[in-house]
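Starting off, we have a lone chain in the form predicted alone, written out as structure tokens.
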Amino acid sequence: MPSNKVQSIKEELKEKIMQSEDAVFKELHTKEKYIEALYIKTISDETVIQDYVVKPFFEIATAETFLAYLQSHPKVKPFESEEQTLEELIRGVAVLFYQDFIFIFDSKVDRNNSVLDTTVETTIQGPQSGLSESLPTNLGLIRHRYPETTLNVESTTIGEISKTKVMILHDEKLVDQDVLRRVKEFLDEVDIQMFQTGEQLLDLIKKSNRALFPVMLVTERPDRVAVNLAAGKVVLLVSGSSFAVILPTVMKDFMASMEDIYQTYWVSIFLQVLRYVGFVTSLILPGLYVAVTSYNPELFRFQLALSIAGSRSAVPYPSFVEVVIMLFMMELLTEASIRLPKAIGPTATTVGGLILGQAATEAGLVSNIMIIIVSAVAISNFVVPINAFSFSVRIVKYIILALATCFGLVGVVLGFFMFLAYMVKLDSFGQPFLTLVQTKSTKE
């Protein structure tokens, strides 16, 4: 191949791939030989490159012998086309430029063997591997699932003492440049001494705008990261953290599970509807129970009204006190299940909940119907896929409960519309929080 053509191909490949921080262009010299290597270090095995390219380059004396070595090596294949070479490059191979030849050296590394399964966002189907605490490993996992040359990787440091490395990932072709600018400005303004995980950004945002709901999504799944990169989102990877941060994030992102894309269409629709039903149930059911029981019992059928009245006949205080006591105990059980060791946590909380509910009912402290209400609320709250969002929902239901205690059904309706109005007011780096259909971003 003519040397000018080799030079042209080399410059085009470098232009398309060198914008990313993990791209490496290495030059090696001896008196007799000169070779250049282009690869992406997060998805290439640099040990293999060192053993099979760098060492032989310095050990083999003549240029002709080294050329014969490359042509006969089983991991090396000749150049076919620029498109094919670029496709191979973003999947982990190294491109070698030697004399007037271009070689493709297989240096791919499988990062899936070095990571653990997901523990927070589990799915029945689909990939089970999660992110690790190694930044290069995480970047390699994402590049394996998102093999695009337009994937741009930048880095910055956060923390006056920790000086933690943070990588900013985005697809240059799909990202909204205004959102990207807002994200970079936010990171530049972060003032913290010790920064160790992306979840700290949630706390920093809450302190700045007092937001009740998270406006960024924290995930441990590489496949969720790849899907959001394809949607034009910005992803942050923090050194030492096994979670990635996705921005901007709207409500439908918090209500979506990766299980949806691994199921059939109607099953996926059913699961999404089920989540929203559980979400609304968790919000309004406690307040609705108090409102109907204390203010508007005529809404019940006659038999149901008598049944509830008979169940509450031994309870010595109003329904809202009964609801608050049981919700508070459920919150304690939920927190205990998180803090207890995994070996005894589920057993202790399950047995504790059963004994507590049975004893409270027999002592006349709460009614039987109240046990059903609290159980339904707890189950409905766990239907929300993202924990950070479900925690916020746990708070909102107390606000609606307080309004229902004061104003009955009017308070429930008022609280629900106040909740909707608050979410309409929220935005995530310029993206309205209640956006249902996000328009495809274009590069400015």
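Throughout, rigid core stands for the largest set of C-alpha atoms superposing within 1.5 Å between the two forms. All values reported here derive from a predicted model rather than from experimental measurement. Positions refer to the first chain, counted from 1. What changes on going to the form predicted in complex with its partner chain:
Core-superposed comparison between these two forms: the CA of residue 43 exceeds or equals a 2 Å shift. If you fit the rigid core between these two forms, you'll see the Cα of residue 53 move by 2 angstroms or more.
The two forms, fitted on the rigid core, differ between these two forms by less than 2 Å at the CA of residue 402.
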Given for the second form:
Amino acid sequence: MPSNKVQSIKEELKEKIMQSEDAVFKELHTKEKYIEALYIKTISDETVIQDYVVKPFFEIATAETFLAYLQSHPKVKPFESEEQTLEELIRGVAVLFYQDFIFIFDSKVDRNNSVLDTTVETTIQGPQSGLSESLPTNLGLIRHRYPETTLNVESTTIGEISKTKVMILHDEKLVDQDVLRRVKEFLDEVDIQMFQTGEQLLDLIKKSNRALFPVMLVTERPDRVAVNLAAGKVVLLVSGSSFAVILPTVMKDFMASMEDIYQTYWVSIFLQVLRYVGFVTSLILPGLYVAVTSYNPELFRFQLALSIAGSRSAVPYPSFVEVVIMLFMMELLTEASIRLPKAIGPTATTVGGLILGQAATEAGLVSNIMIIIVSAVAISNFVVPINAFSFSVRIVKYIILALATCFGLVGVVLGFFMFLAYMVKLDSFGQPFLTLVQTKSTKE
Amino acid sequence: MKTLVKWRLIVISLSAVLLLNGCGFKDIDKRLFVVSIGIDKARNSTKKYLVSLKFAIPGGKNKANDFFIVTEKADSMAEAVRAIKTKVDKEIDFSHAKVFVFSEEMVKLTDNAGVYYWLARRRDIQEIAWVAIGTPTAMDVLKVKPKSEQLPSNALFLSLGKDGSETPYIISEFYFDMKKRLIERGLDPFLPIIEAKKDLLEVNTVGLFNKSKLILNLSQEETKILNHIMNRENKSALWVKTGNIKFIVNTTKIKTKYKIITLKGKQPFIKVSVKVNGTIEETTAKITNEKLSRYEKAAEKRLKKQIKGVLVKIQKANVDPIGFGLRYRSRHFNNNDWEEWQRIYPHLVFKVDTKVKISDTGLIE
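Switch from the form predicted alone, shown above, to the form predicted in complex with its partner chain and output its structure.
Shown next: the complete complex, the earlier chain at its head.
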């Protein structure tokens, strides 16, 4: 490259970057040779520059040998274009000007590469470590768990400002090409300024079709990612996020915990049944309470009917108001305990759950049975292993409650059928939401 | 614009739906639960019946087993209930009314169909309720408050149902079954008789109906035998006396089969075979395992006599609680099968065959 052109590029880059305080322009001299380096010190690893550029520069005597050293170094790339260089510069590379050459030296610092413990999807047995916040580390973790040559990695960027790097992983042999195409189309359509983490996609896809339920699974577990890759799913890794997105996901995946494959057969069957029972309980119990106490008390055993009537006798409001009050309190409590710092979280739940519940019954605002119902609903809601899904379920129970208030038991049945019909309609990237057995791609 | 109109429509129709909730919505604490219904013949009155409803008062742990009874004289159930409604503050709910007690005087009246079918016509009355005859009056039965009772009328529910005591002296009767027996030709209703004592309820006899009218009261032992014939209860006891030894067989299984045999030119008869398994529970003299067959024979003889006695007694009264007539009609496809049966039944002969198996003496020798 002619030296005047090198000079002009250098000046232009310097002009664009030097306003910021953390930009560094360094000149190194020996008798035979002269090198200039331009980088941003906050996102570049200066020890890497020191080890691979500065030290060899003073150790290697002749100018030709040093040029050969630079050209053969794996971290060094030749200059391509000015825009591309600028782009790389703000991501942490160093630009080296040596003789009439411009080199791009990869000195990006990777600050968040520590592997985190799982905090959201905890299991008793099985791997305990989750993903990290660094994209290369995550990819490494997954490749480590999924050593297949057919594992295909593509990358794209999302976000107008954030330009976040997103990697699309799939097993070439197992993936459904139609699903892959839909996923890519979806990613192309994403219109967002700041893209920070995969969970945002849940919201973005919702805006496009207003889905009540999530149709992709966000996980922090590399073992879940590996298992899903083997099932022919597409995995998205987002730079800077310790969560991976798995698509397409259906109800079965939301109700599965990684623990299921780490337990013996009957235990995991039992746990699955338990989860589905809990799921249905949290859905219909509030509605069922209203329907049975206010429309069809003959459904209770006589003893229970009398004790409910007795405990309700001091309550001034109709049953549905009672249920709504208590459910609202419970939602507040759940919400508050998420936001609160870990140190005072238990206090809040104790004060809220025990004292408030006790006081509410003493004051005659709600009946004893209601406290049991609300606690049962809250607990059974947490049985659903994937949080995004259990949040959705929290909403559906109000719809069923409203229908039960208006139509009694028929309303509960109607609400449940509507819920079922909605799930039948729903699909995740072409996969029906209620798919029980996921078929592998027929194209081998 | 179009979507806005659509949304407006949805919101309006939904809020209209919300206004509809008045019709069936009544909170459980605004209802008064009727636990049992008593119907007597009204005395010193122009009205026909005296209807008593026993209401449970819901309460906490401290106020358990509280109830009150409201009565009304009326010519029909509907009238009585409407009148009682004006005497109580909450909505009367019949959904937990599980026992209907009729007095003996009342079931001896002939035109009670209105009352019997009122129970079926009310949509909130469950037909799995028990029906019984109360003595001295139905009202007295409702008033009894047994010491062991935790909830109003629970003692009745437990003794009539299988949840509580199991005894061959109670032949309980569900309302739906009674309703069937009221109209079925060849199958007559029966009701257990509940006797109100001071602090106890005694249920050990049964009254047999000729359709809607009480005809015959069986004694306690006869009730037990009828129970055996109808295969209702396995846990029972046989009292046997042979020579000067008296022993009692505790039964574990009783199975009765019968067959109506009508041969041309011969007298029709019913072959009843009873199989009993059991052990010896009490005896006045030593019984050894070797001699068990002798005692089995004695028990068979005794049981045979008892069963035959009950069957003949029922036949003499011309009632049919066991359903011989229905069995006959189900096996004969003539147009006049019912008339034929009515002709045959008074002259039927019962051939009873009993087989008692005493598995052990109850002791280790």
